[in-house]
Every structure is written in C-alpha cells, then in structure tokens.
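Okay, so here's just one chain, in structure tokens, the form predicted alone.
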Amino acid sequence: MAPRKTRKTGKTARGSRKTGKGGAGSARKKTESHRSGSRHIVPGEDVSIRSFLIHGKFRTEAWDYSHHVVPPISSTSTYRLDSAERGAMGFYDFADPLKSKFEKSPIFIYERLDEPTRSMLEEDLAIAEGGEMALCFSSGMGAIASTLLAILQTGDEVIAHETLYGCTFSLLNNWFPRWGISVKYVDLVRNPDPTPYFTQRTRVVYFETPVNPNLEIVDIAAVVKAVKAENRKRRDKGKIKTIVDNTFASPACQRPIQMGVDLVVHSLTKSISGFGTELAGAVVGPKNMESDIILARKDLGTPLSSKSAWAILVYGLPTLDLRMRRAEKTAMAVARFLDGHPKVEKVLYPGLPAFPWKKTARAQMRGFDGKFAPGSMIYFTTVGYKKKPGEASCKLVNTIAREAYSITLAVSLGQIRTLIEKPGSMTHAVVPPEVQAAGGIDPEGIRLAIGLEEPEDLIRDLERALAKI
C-alpha cells in the first residue's frame, strides 16, 4: 500500500522522501498526539485514554489505512525497493543508529528492522504508559534481555529486588556473570532506598511491582528519589537507569514512567494481549534510548511479528481497561472469600484492608481515571502440613486441575480465563529454595490470576477444592 500524500505538498506523510513501487516510507513516531480530520487531538486532554486505546492514531504516520475501520495486517517479511540507493538509505539508520538516531524517515526494508503494524501498536503503547517511545518484542523476556543488554557492558552492575520472575532471575543469575555483568540482590520492599548499595559500576536498578508472585509492593517514588539524588553526582555515561517490570499491573493500573522511572518493560502476552493467543513483549521509555534498544532488538533478532502485533493492537489493547476493571471486581470478591476461609493461612491482594503495603499500593496503583486499581492477581497460602511443606497447596491445585470448571491450572496471567499455579515449583522453580524463602515465596504459596468469569463460579470451585485438603 502506498503511503498517504499530504494535501499541501504531495510529499509522503512519513517525510520528504518518496517511495518506489510497492515501497513504504517510515519514520519514528511522535507519540503525544494524532490528527483527526483537521483537528489536533491530544490523548488525555481532548479525548480519554480509554477511547484512544480503541481508536488509536487512525491518522497514523506509520501507514495509510484511511478506508479501513480496523487497521489491516501488514504481512510481508521484505519490501520492494526502486533503487539500490534507496536500499542504502534505508539501511543507514540500522547500520549506525547511534549516529542517525532515527531522526529522518527510515524506509521499510525488512520486517525484523521495522514494519507498520508493529509501529502502530508501539505508538499506542507509548501513550498508554506515558512514555515517549515504545518498542515491541517477540516475548517479555526478549524485551527485558534486549533492553538490559542495550544499557549494560562488561564490568557494569545491576541492583535488583531479591524476588523476581523465574526467567528474569535466570537471565541475571546464569547469563550475566558470563558477560562480566554483576548483580546485587537487595530487599527494595522493606528498604526502597538502594543508596547504600550503589557503586561506581552500578548502571541499573531493576524491580517488579507488584512483585511476582507474592504481590509485595516496591515504593516507586522512593526508589526514583534515591536514584535521582545519586545521578546528580554522576556524569551522563555513569548515570543509573531505573527499570520496572509493569506486567502484573499493566498501564490500566499503574504507569511508573509518570512517577519518574526511566523504562518500563512488559510481557504483552499477559494483560495487554488478554486472550492468551499472542507471545509478545515491550519496553516503553524516553526517545533518547530508542536507538540503542532498536539496535539490540535488530541484532538479537527479537522483534514482534506483524501478526501478533495486529491482534494486540486490534483486540488486546482496546479492551485492556474494560477487562481489568471487571477482573478487579471479581478478584476482590475471591480475595475476601479466601481471606475468611479456615484452610487459608494468608491472602495477599492490594485491595484487601489488611494488605501489608496498602498505603503504597493506593498511592501508585491508579487507573486511567485516577482511582485506586488493585489489579487482578491474588497470592495466598494454605494451612500446610508441618512434615511435608507444600503438600496441601499441591493437593489443592491438583484438585482444581481435575475437577474445576472455571479455573485452569496453567502458567501466565491477565487472560479472560482464571489461571492457577504453584510458583515455587513452577514459574519460579529456577530460584533456589533458600532464595525463595528469603523473598517471601512460601512452599504453600498459590498464584491466582483472575479472569472474566462470574465470581460465584470461581468461589464454588475453590470451596470444593479447599474442602478436600
């Protein structure tokens, strides 16, 4: 499809260059606004973010689809060029992005480099998270690894919260030492000031909040304050970046960039995709970090496919807020039921009155409407057997797997279906038992990711399973 022509100049809307036959011009996007007819629309001011996530930048510079109500899929791995010179122009940005900084109009050449469907999703994700740019990857771990490797080099150091998703822990613990990158694990929940742990080699402070799987809350503002104070003492190349994994909350419940965080990473597979059909990841952050991360994505081969990007753009992101608000109501009902059950020892859900980090959660977990948004994740522990830790929760989960209708034993979260799993032996199995214990992962711990079912059906399945332990 040929690029749209501007009315005034006849030049391509992506810049001053013209495309050849079947070619497509492309440019890195401004994420703060889009044009609807002759009126300049600013998401969050002229239109709500909720409505924007449905309509998006339908006058996007990424692609002309002015006759489509729903954006079409760009489904080609390579693009036709009309000259070798044009091909050279297109490769210039990716050959030396640190020099070009993608300030001119890149040319669509090859899907791994850039393509329009993914670009449209990136525009909308950036606005949803309050960032200047977003980049999409083939998985959440692809986004995390590519982003960290774009920032770090041999000799650098990462400060990370002591409890992390199992695969993130594996990346930091098993692979980073091979590349000469050290990792220091600290408790950022009980002491959100990492200042005592800073060295001249520290380049990243990395954490999740809510923490996977036990929903501990890291005080984002406190961490950001400490890092900014340290950065005032450092030259630009030595400054520390803050990175938050926002997968559990999603932008519908929390936007760390608006609290001063440098970069947010996501497994788009979860709440943002929402239907359990796409594997994807993303990073959102400032424009000045885009070039480095694009280069890492290109060379590591981790970009998101156009087909997966299209599904998230058309189905996932537009329904995110609606799905999250429904799941929250159900999660509150289920959490209250579990909290009052005699065979449940502890329930952690940000919406419960007795939640240990309630004050911090209420301060930073906010929906697009500004109201408290506790999310859809629950972590609870069963009253276990002293001689065999974890046996009771294992029996509960196995009963659910065999007999429940509305709850599925499966990893992942943020889907329309409610999923249950045992983190200690499943998603966090790579984490040594002593590290799990130090980080608050109990042998009897169960992670419950609430979907869109009726709360009565979930409670019925849980009640029957609890009766058998």
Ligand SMILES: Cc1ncc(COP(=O)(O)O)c(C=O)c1O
Second form
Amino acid sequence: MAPRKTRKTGKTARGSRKTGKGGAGSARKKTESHRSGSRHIVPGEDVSIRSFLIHGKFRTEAWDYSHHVVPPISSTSTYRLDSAERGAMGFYDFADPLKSKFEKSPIFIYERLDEPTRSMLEEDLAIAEGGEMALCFSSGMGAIASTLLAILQTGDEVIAHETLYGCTFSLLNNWFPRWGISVKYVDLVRNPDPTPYFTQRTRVVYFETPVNPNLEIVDIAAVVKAVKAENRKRRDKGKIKTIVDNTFASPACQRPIQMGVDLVVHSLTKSISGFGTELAGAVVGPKNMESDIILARKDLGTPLSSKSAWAILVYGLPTLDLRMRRAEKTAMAVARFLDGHPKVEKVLYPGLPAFPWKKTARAQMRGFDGKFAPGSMIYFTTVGYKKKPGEASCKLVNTIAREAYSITLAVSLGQIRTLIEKPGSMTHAVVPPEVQAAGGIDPEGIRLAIGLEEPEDLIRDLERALAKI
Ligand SMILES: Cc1ncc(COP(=O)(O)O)c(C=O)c1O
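So the form predicted alone is up there; where is the form predicted together with this ligand?
What follows is the whole complex; the chain from before opens it.
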C-alpha cells in the first residue's frame, strides 16, 4: 500500500525511511472518539503549575482516564492490534517527524516504542520544565546517552563544562572517542562564553548547573547568548544545541528552557522521583527534536518502564514542589550551621549570603512562584590533615555511617532521606585526580543532599561527626 497522500515525507529528520505504510484510517478514528469533551486547561494560565502537577491533564491523547481520580497504570509489553492495517499504521505513525506524539492519539504497538503511563508522565514533565515535549528513559544516563547520540555523529564535537557527574564524564571521555566524537572541556563557570572554542564541527554545548558535586553555577543566559550569536551564522544542520542537566535544581528551582536552552536532561531518580524507589531519566525540549530522540530511545532500548513512570507520575512529580520547598528551608539552616563551624573550611550553598555566584544563582534559580529557590544540595569541605588529604572528610562520613540516625552515607540525592557522600572517591571516582583538582573537586569535599528530616536532627548528627575529626 502506498503511503498516505497527506504525508509529505516518510523520512525521519536524520533521513532514514521508516517501516510500515498507511491505509488504516478507520483504526485511527476509534481512538480519536475517546477525546470528545476534554476540558482544555492551560497550565500556568488557567491554573498554577503547582496545582497542575497535582492533578495533571485528566484526559490525554495517550489514554482516556477521565473516570479515574488517580491515573491508571498500564502494564503490558505488547498491544493487541485489531488488524494488520492498524499494526502497519502504528509503525508508520511512530516517531512521525511531522507530528508530535503529544498531538495525536497513538496506536500503541510495543512498550519499547511508546506506552500510555510513560506518556502521561512525559506530558506533565514537559509542562513542569516549560518545554514542548518530554521523553522518559530507564535512567538519567539513558536519557543523556540517547539524547546525545540522537544529535551527534562521527566527526562531531561537544563542548562540555570541565566538571560533570562522574558517569556523564565517563560517557564523554571513555566512549565518545571510540565513536569518533571529540569533547573539549572548558570552564564555563568562570567564562560562560564558549565562542573561542567553537569549530565547524561543534554541535553541542553541555553543562550542569548547579554543577555536580560542587554547586558552582554556570550563567545559563550568557551561554545561550553566545550559542545563539554563533547559530545565526550557521545553517540549520550545523546549528549548536545547548543541553543543561537540571538534576540538581529540578524544575521546582530552575527551568533552563525558559532561558533559551534547547534541551534539559534529568536523572528522574533524584528529586523528581523523590522517594528513592525509581531509576529513571528524561529529556525535555522542542517538538522538532522528538522524533530523532524517540527513535534513538527505541533502538538503544532505553525507555522508562510503565511501573516506574507510574510511581513518578502519581507520587514524585505531584509532591516535588512541596518537598523541595521544605528541603530548601532545612538546607539553609544546615548550610548556616556548617558555615559557622570551625572544622569546616568552605560551604557552597546558593542560599548563603557569601555564595560566590550569588547574583547568577538568584537570577536563574527560581521556583514556580518566581521566588529565589536555592535548592536542597550543599557542598562543603572539612579542614584537612596536612599529611593525608581526604582523610578528615573520610573520617567524618565514616562516623556518620556508623553513628548518625538522620543522615545516611549513600550516593544519590533529592530523596526524603538526607544522604551524604564523598564525591572525589565515590560519584566522581572515575574523574582522574588532576581533573578533579582543576574542576574544583576537593579531596576534603563532601556532598550533602538534604531530605525532609528536622534541621536540628541533621545538625546534631553533623555536629557529633565533626567533633570526631
Ligand atoms: C547530575 C546528574 N546527572 C545524571 C545522573 C545519572 O542519573 P541516573 O543515575 O539516573 O542514571 C546523575 C546521577 O547521580 C546525576 O547526579
């Protein structure tokens, strides 16, 4: 059967022809009939984003669940197809570069391609981040790798801030060279204008802000300004994309797309999931990048499972703002305590008056209510022992592991429980010591991810542990 005439091209944005052909119009009509009578709410206009994230959309193109108060969970790896034509239509429509998946009633085929519970989470996440579309992945690394591989090809070049989450650094440093993709590490914190490093091969500028683990701040507006100026000189295919890992702040504290960034990536495992029960990731961005990224997700096999999507949709995202505001208050109290402690050398928390990037943080870290939102992460360094760098902080976290009640020695962040870790030898161990030193990862550095406990309890645990170093 020939492709439908209304379709201009059967090609993806990368130019590969997709399988499956048209001709199953009747199958499509059945799904559309579910949409009648949907209430049209514009989040941010008719209702605040905070309330929207509690209720979601009631009805979506992905699934009519108007008689459920809580969105239902779908749990099927494959889908019954009424006819060969409907199956063919499903394949033909999948990742259609001309139409966003959020604008059509999907024909579900197989969980790895598309899935309704995940789609509902994606719709809400896109709104939380202020993007046109979101896609969810099996982990934050799944989101980062799939997104970058959807954009890049052999010969391309990435410009990245020199300090990155350890596995992101490992992806860029250990794997990209094997595929002929080069990476230039630059200090975007102290110089947010990457123009001198651009070449005709540059396709992506990538950074985290606040930076994991040391909470340094990259000026998003300044990077965007430089990339936009460069892109004005380039044709579409050669344009540079800006990608921000917004995991540390979460959309409840910062929405980089509203500042002109192309794509935001997340480890949903952290604040958005919030309870430490799910491993998940996401990318949020413009509609015109959806089809390439969803194809990469399909072929790399990195989609989020419906069960994890459901937990994040029902528990994580609706409570994100509340949890973040509470953790932020506690973080402020803990940061002040640490700042005044004689055995603490340096504290980096965006809410502290002496925070070095206070002005930029105040400009770009804003809650849904527009107020300054410094987040729940603290980085501090202990006063060290001269002969053995790193030993004092090691002693501190070991005391916490042994004796503390409210603070847990564990990697990860953004959970209801406060977690502590030593990035130099844990989350960022893959980063060579000299690169750690150049990027501001101190041997005595400690990362504290504040949860929902009472600040006094956290301070008591820290006070006791600090007394022992
Ligand atoms: C800033 C940041 N980005 C990405 C990731 C990777 O996320 P995941 O562990 O969900 O793959 C992490 C994990 O710690 C992270 O901290």
